[in-house]
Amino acid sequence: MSLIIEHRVHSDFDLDKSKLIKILENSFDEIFVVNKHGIVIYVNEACQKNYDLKPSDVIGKTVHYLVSEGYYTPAIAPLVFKTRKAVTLEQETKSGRKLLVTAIPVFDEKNELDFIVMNSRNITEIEQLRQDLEKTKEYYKTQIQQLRQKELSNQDGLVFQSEKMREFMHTAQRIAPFDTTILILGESGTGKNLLAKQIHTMSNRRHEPYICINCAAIPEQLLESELFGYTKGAFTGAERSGKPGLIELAHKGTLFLDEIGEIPLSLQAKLLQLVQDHTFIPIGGTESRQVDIRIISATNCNLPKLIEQGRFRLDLYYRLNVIEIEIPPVRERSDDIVLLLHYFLNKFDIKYSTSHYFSEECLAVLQNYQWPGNVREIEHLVERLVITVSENCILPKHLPLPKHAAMPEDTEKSPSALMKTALNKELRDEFTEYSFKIKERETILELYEELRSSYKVASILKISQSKVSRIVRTYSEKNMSNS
């Protein structure tokens, strides 16, 4: 019984010529066979959809004839005859279809080439899909690029996610609609000018002029004429006509005085009049002019110290300091560092048509750096990396390590750094290094108790703000726990 079943199974799997032909005719791919003389001896029904020819129109024709008639190009059979190896290439037919053809040589018992079997697949639709995909990718790339550029222009550089900056910006947003005078404090590079512009944008004067002048960038002899303008004949060269100053150009808008601590003492009385009653007299003029402006000023200087030194008027300080805002340095808002790095990387990749990303190790190094130059230093470093790093991935080895290895903690341990403190020479000579540190710590805590600002304490003692913050935080917590 088992023998009968086995015989039936074998008979079911016996393939005669008719069945083999049926299999070949129902193949989705074209099966194209050429003998050793280059004559087509078989082709299945798929050739009709590739060449618009019936198999009977092709069988018996030579490869040379089909190519010369332009039915397809290039010819693949001659390559196989020459190399005696399988060959794969793309062909284009007379009807415009694209075929991916693989030709395999078949040898007889004497290792002579007997015939070539070619398998052709119509890839016209696949090619069209690929082109459509490329177009779609290019479209979305353009859209993403536009969105990224729009996002960059909207943020205007004020990028943050830390809770400290959220509270800070909430305060700025709350005071923006009021025309009160604002003094912005903060270390160099923290974005004081960006904040001033943002306050103007959030104010009721947003559609009026925003005039910014850097008091430290203009020579003293030119600053007065730039600010207040001059009348005809006020000085040599002013005979033809007068010139309005930046104050007058800011009428109905906002005047931002950056680096206000650098303004000469000789101009401070005139500026005081402007802040008090919004009037001024141009150089060479005899009559006061009234302007409707909001004044925002900024400095990284210690104005109380300048007042003590007689370099800044106390009355002007009080007029400018109606509302004081102190921008925290980057090292005090570490949550923003990675965000800022990616923001500027995105910005400069767009600008220079490049593509970069930070490795995890690189981000760890940059997060641990103290950034004494704040946001400006981050911006300049990222631009440098985008330009100089040819690879896509930015690694720690690409960083200017000597610059980034010098942390404030290393600096504060050196005797030369300690000697920069404002403690007098008698104290330095009297105490040992240990007692000197204790006295320094006591001085920092006493000043902080009085001023309530780590920035002001650091400016007076000429030490890093992070050191002041750390000592205040550490010893205040110890005092609290001891009590």
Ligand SMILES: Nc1ncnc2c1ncn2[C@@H]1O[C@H](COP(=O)(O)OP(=O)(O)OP(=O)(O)O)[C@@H](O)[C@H]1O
Second form
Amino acid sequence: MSLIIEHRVHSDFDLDKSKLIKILENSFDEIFVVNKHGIVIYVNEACQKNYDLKPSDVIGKTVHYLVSEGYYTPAIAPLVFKTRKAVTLEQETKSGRKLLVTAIPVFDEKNELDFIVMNSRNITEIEQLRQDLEKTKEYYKTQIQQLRQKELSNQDGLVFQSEKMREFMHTAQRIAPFDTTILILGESGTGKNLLAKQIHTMSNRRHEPYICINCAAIPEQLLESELFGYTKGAFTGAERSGKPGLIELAHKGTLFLDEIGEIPLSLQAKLLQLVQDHTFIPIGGTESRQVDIRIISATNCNLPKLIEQGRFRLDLYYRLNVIEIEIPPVRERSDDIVLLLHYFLNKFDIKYSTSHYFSEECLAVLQNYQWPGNVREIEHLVERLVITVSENCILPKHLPLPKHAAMPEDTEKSPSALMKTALNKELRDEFTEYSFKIKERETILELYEELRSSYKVASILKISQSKVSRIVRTYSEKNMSNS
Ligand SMILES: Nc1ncnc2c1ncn2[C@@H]1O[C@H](COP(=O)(O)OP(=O)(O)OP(=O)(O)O)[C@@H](O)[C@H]1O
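Having seen the form predicted alone, could you give me the form predicted together with the named molecule?
Full assembly next; the chain just shown is listed first.
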């Protein structure tokens, strides 16, 4: 059986010259043969498709001529002459077609290069498809990145990824289990409320009540009764049986006093007693009641200033800020902006059954913005965009940011504006470093004044003695030149 096949194959290949020429002419790929002098001795009909030239226009020409006339580039034959090896590369023709060419050297019986056979495949369409595929890949890469960001941000509590917030949350986590009183500071919208709740969740009181009171939201006349409750028949209009206050409801749990700077002076003494020994007397009552609560308070006011103005008690301030932590504003943790944008985009897309993503330019503009309203402003802006933008892609033109926003100048993605932010950061870093150096110098000089020994100063500060000597010397010199 195998013998028969072998015989058939053999007889089929018993070809004469005209048949061979026919085969070559009907090849889809271009066959291009160059002799050892670099002259084209054969090219099939496919050359018409590739270079818009008839075979008769090409045969007899040198490859050097064809390349210098720009019919195709780069040249491949010289490489084969040089290396005596098969070479494959991509060529581009005058008419903009892309060819994948393989050139194979053929040797004579003396092993000298006799001619080169080149096979060229038109890959223009494949190349176009490849480029389209690259673009599609790029598009999906961005989408996946955004989805990852969304997933990353799909968590409860504060969403963050900046180093500053990482450190901050590390501190919050450390203090959460202790029952100590905490004062949370930070600009409006930085997440003080959310943090207080998170501290409660991280504490041993997590299964007990978490009561939040916004001291600014309750009218002054009502605040006392809301907070401390009242006894039977305490005042006209009061419920007959009396009513427990929010403080009592927080028993065993956490009491969060938001906007503490707004608490009226008249209530501050009563609050001081509560913070100090966890006791209080309800309105109309005569006996004090004990509660087991952890108190967290928050404010975006400057409490020392209120104290100066006589609007806040110093003793209460001291009691409230046993531990004081300050949430940094968003503009100081720009690494969180993109994450927060995606977090809220995901949240509101789910809420409104929509599907959006931010264009790169849009993200650049938003990252460059200062966010005076902090996270709350990000949240509100994203909700607004989700509702108002009907396309899936959110572009810079959709942004309703105020004029003073740090919109990149002329174009929507002006690199100069982005540079400016980077530059500002660099200046800030430089300034921090500068202030640190001054502080360090002052400390060294103060200690030296006291100890009069560079060795002792160096060992206390754990720095080199030469550094201490250098600073002391420079300082004395300055002193001398000034005097
Ligand atoms: N890091 C964060 N991750 C997710 N959401 C946040 C984050 N920070 C704040 N938010 C959200 O932003 C909004 C404002 O936060 P929050 O009310 O906690 O701020 P605040 O500092 O207490 O503001 P104010 O001082 O005005 O009371 C809330 O909807 C909150 O859920």
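A quick note: this is a predicted structure, and the numbers were derived from the prediction, not measured. Residue numbers count along the first chain shown, from 1. Under this definition, the rigid core comprises the largest set of C-alpha atoms superposing within 1.5 Å between the forms.
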Quick check: residue 95 between the two forms - does its CA shift reach 2 Å or more after fitting the rigid core? yes
On a core-based superposition, does residue 255 travel 2 Å or more at its Cα between the two forms? no
